[in-house]
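One chain follows as structure tokens, the form predicted alone.
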Amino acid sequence: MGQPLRIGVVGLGAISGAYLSTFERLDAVRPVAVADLDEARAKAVAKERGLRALTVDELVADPEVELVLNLTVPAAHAEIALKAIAAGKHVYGEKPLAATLDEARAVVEAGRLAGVRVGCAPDTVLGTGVQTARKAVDDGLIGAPVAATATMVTPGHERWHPDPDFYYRPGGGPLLDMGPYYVTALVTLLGPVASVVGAASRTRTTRTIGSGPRAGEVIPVEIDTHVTGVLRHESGALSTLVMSFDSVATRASNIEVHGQAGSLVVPDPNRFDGEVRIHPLDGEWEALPPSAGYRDAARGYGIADLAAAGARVPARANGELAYHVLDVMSSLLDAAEGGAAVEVASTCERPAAVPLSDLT
């Protein structure tokens, strides 16, 4: 193995700790610097992790940094990514790739023109959960895939999040917040999406913060908070998607895939592992042992996969996939608003399968 990919982290919110902890056990990547708008936070994280604390501009320009890990809020994703690309850095960001489709397109195109790699979460699909389900599909265990369902319901993030405002503003909502996990899993399982139909609603015009120093504060709801749609994959399979901040609970599986010869229950796409269950046509439900994916994967494996792939092999959690997923979600919101089917303009390569393996 060559030298580890040197990473600079921009944005030190809660998720940054998960990435930094993962990096400590991977040889393919090495964090070297951190930056945050809160200088004190950057210095504290740098001291704890043995890294350098820099300003954002200093980190982007730093010659030691080869890849900028962008963990800022979605509204800043494109700005930071474009700065990093202009400085000749590879970039990898938290989902979504950008706040708008136009911004996301600019990031992907800038990366292509600059000859740098663009990656994006979620990388949960690289773990044994979704990958074992994918292998079952690819091996024909359920026959030709016909349909899938994907369901995520919660009464709303304001119940636990101390600053939930952005979930209820344009760019937020259940689809853009949690949809990347589910749609990325569906594309991994069944391939890219050709068109969508949908509908959306909201039950309340305000929400009340339930925890933290702002508990009891009322915030406005500016977007739809329940979105449902049907995705027509290029393969012909149909996926039904339900994403809601308005429902209390569900007993539905996170994802199910149905074929002519069997059905699969796929674990939570917001996790890397989990039990895959199959029901053959002439059988009963049974668990499938892990047969594909990175064992013990965690946040940051998408970057290590990118580093291990090398310059000539497409990384699995790549910018083109993230752009297509954002295009699917944006098209679904357009379909819900317009009341008609919308063709998804983009497509992508279905990412390569991950053999059962350890990533070091």
Ligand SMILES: NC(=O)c1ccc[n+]([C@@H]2O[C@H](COP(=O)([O-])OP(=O)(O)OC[C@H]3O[C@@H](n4cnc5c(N)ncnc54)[C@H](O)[C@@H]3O)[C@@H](O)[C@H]2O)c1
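Keep in mind that this is a model prediction, so the values were computed, not measured. Here the rigid core means the biggest group of C-alpha atoms that line up within 1.5 Å when the two forms are laid on top of each other. Positions refer to the first chain, counted from 1. What changes on going to the form predicted in complex with the ligand:
Once the rigid core is used as the reference frame, the Cα position of residue 209 differs between these two forms by 2 Å or more. With the core held fixed between these two forms, residue 109 has its Cα displaced by under 2 Å. Here residue 268 does not count as shifted, since its C-alpha moves by less than 2 Å between these two forms after the core is aligned.
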Given for the second form:
Amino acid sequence: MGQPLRIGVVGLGAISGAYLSTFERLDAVRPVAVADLDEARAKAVAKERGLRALTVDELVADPEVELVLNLTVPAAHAEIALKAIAAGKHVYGEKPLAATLDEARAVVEAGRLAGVRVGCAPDTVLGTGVQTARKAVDDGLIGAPVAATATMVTPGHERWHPDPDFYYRPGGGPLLDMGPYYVTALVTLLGPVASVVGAASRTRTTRTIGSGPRAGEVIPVEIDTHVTGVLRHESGALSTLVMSFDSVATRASNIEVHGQAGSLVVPDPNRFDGEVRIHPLDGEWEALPPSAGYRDAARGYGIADLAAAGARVPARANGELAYHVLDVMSSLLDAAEGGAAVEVASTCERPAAVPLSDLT
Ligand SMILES: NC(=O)c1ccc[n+]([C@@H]2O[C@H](COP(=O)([O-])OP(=O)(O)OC[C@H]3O[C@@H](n4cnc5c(N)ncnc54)[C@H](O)[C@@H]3O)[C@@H](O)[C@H]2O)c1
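Can I get the form predicted in complex with the ligand as well, since the one above is the form predicted alone?
Then the entire complex follows, led off by the chain already shown.
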């Protein structure tokens, strides 16, 4: 294998540790520097992990950095990505690709013009959970796919996240926050989406932080917190989506896919593994052993997949896919607001299936 892809990480909050831990066990990628608006935080992480602490401007200009991993809050995703692309770096960001579709388009377009890679979370769909389900669909185990359901309900991330403000601002909300896992999984399973209908509601104008130093602080809610919709895939299959920060619990599967010859239960698309179950037309529920996807995958595998793909093969967790997913979600919010079906202007290639394998 060639040299590891050298990574500069911008944004060192709650999710950053998961990425840095993954990189410690992969040869394909190597973090070299970190940056955060909070300089003390950058210095602390740099010291703990043996990396260099830089400012954001220094990091994107650093000759050692080949790819900028953007783990900032959604409102800063485009700004950091555009800065890194302008400096000639590949970029990979946390989801969503950007807080708005216009910003996301600017990122994908800038990456294309600069000839650099634009990658984006989620990479959970590269694990054995969603990939085993995809293989079952592709192998015809449920016959022609007809429909899917995707359900994510929680009372709200302010109960556990110490700085949950961004979840309740534009770019946040249950759909833009958790939808990327579900919509990316649905596109992986059933292909791109042609049109959507939707409805959404907002139960409260404020939320109260439940943990950390700011516990008890009241924050404003600027977005809809219960979003439902139907996605019409280009194939004709219909996916029904429920994404809520306003519900306590559910016994519905995270995702189910229904075909003429069987039904599939797909595990949590916010995780990399989990059991896939199938119910053939003339049978009972049974578990499918993992048959596809990266084993032991974790956050950061999308970047290792990009590094392993080399320059000519499209990376699986790529910007076009993330743009289409964001387009589907913003079209759904538009449909909910306007009360009519909305055509999704973009499309994307269904990313290549992942054979059952290990990344090193
Ligand atoms: N927290 C999770 O469990 C989780 C899981 C998966 C994905 N994500 C995604 O990861 C991203 C980050 O989430 P988080 O929970 O780690 O957020 P966080 O608020 O804990 O951390 C964000 C960090 O980015 C820094 N930052 C913000 N703007 C910046 C800028 N302009 N320049 C430099 N640094 C900046 C902040 O100082 C902070 O340290 C979000 O897009 C979120 O959707 C979070």
